[in-house]
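The form predicted alone is given below as one chain in structure tokens.
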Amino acid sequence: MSDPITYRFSFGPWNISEGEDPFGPKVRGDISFEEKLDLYQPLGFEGVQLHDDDVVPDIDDKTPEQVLAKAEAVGKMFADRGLTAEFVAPRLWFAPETADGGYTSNSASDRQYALDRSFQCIDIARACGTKNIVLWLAREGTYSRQSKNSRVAYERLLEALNRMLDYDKEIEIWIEPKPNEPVDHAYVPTIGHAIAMAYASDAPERVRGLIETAHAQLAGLDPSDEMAFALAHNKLGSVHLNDQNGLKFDQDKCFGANNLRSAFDQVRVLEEGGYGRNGEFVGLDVKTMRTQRPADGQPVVTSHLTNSRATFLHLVDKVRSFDKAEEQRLIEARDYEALDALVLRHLMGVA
């Protein structure tokens, strides 16, 4: 029997926020990127999720030489703190050139901007010490379905994917699907779409997926089933664990906050699928409540991160201590009512 997995955890610096949202300004004090990095190890996190402009602020105003120098300096920050850059993602939804999407824009010059920035993101990632590139295809979709030819859009996405794979033949690209928001309908809305893109690419072995709990829920799907599907294809690059209350905007609630049963299912699929055994990170993407204030003596709010990490580890214990023999007996008897009750009692700690 193999040894239990020792999980490693990651989050992005945006998960420590000042509380600004589309409906109101900041409610907490600012904290620098460097100060955020200092918090990772004390909180039990090793991996840093990144956008290209987290690494290099004001990226479009800098020369290629300045961008690379800054990325190398940030890579040294990670090394000095014992941290690992998990991935870098090109932020292709802020710049004016990406208003109509990047890779699928109806403007040829804007599509070229998206490609150039993606190539630059790869250079930044390598300077930071990671070969992993995440594509959240935020504006790759439409507000009006008549505005783009969907077949052509998928061809353009595949071409961009292949161009990046050819630019650096050692990188992995992880596609992070989401069905909507900020666009009305997004291309590549589920992990099945992402894996189809991977198989269609010029280097299928270097294209995988990143599954976020809330994104799967927004598509009306079970996150654990999405994770299982990716694991069955050896295509699960990473996860972003959080929670979601219904088909609303992307809430990024603490992991397990809304549906503990669903959280248990996700942890079980990851644990039984061997996720983490090859060093994969358990990534969190969670926001604290806007009302939250730092605890006494603390500079920022981090309880949403530590609570989510603790919930995951508690559920690992629940998965490992679940009565598998009784489960199998009930499955063979097809007594699913009793099986359902067995899971609930186990989660509640009731004998």
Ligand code: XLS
Given for the second form:
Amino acid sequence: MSDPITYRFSFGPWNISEGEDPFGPKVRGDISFEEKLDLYQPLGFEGVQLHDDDVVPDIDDKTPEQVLAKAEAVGKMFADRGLTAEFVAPRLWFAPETADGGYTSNSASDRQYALDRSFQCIDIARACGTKNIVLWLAREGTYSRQSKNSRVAYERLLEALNRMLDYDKEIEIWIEPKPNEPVDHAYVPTIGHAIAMAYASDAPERVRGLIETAHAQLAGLDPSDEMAFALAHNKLGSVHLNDQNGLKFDQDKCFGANNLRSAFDQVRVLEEGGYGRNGEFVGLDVKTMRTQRPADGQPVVTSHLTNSRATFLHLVDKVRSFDKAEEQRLIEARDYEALDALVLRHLMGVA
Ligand code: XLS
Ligand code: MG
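So the form predicted alone is up there; where is the form predicted together with D-xylose (XLS)?
Next comes the full complex, and the chain you just saw is listed first.
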């Protein structure tokens, strides 16, 4: 028996929010990037998930030298606080050049912008201390099927992947699939698509996936099976644990808040699959409710982060303390009703 895994946790600065949504403005006070970084360790987190412009704000208005200098300074801020940059993702959905997508845009100059921005993101990642690049392919898809040739789009995505892999031979790229939002249909909706892209690339060993619970649920899939599929291919770069109440907008609810059984299933697959043994982070991608007020004396809400982390750890205990002999007996007896009830009773803490 190998030693139990000690899990390390990460979140992104966007997970501490001021409550703005498409229907209303901020409801909580502003907080700077630096102040957010100060919160990580006390909350029990050591990994920082990043977008390129979280590291270097106003990136498009800066010279390459200014961009690098800023990224190095931010790397120092992490080191000073005992933090690790987990990954950097190019934000290819904000600039006017990405209105029609980045790598799959119909405009050649916009596709070039996306590639240049991705190369710059790689430089930023290296300068602030990580070799991991996440591609959440936000606008790589369509609102109207006739607007793009999807076969060509897949070729363009693969070419972009290969250009990045060639630009820096040490980076890893983790594709974060999501089926919709902001587009109607995205080109890489599931981990199966992402892993197919990895194998088709010029460096399959350097392309993996990042699975977000809610994204799998939005695709109508079981997040734990998606994670198991990636683990079986040794391609689970990271996870974004959260939850989702049905087929709605991407809610980023607290882990386990909507479906505790599904959260247990995910933790079980991760724990039993050895996730974390190679330094992988347990990443969260959770938002607090807009209604939530900060605790007394605090400028921001962080309880959604600590609650999600605590739920994960409680579920690790539940996985470790599950009656494996009884599980095996019920599997052999093909009594899956009893097996299901065993899980529920275990989660409820009743005999
Ligand atoms: C959005 C994504 C995003 C990524 C990072 O739905 O989850 O937050 O994790 O770009
Ligand atoms: Mg995410």
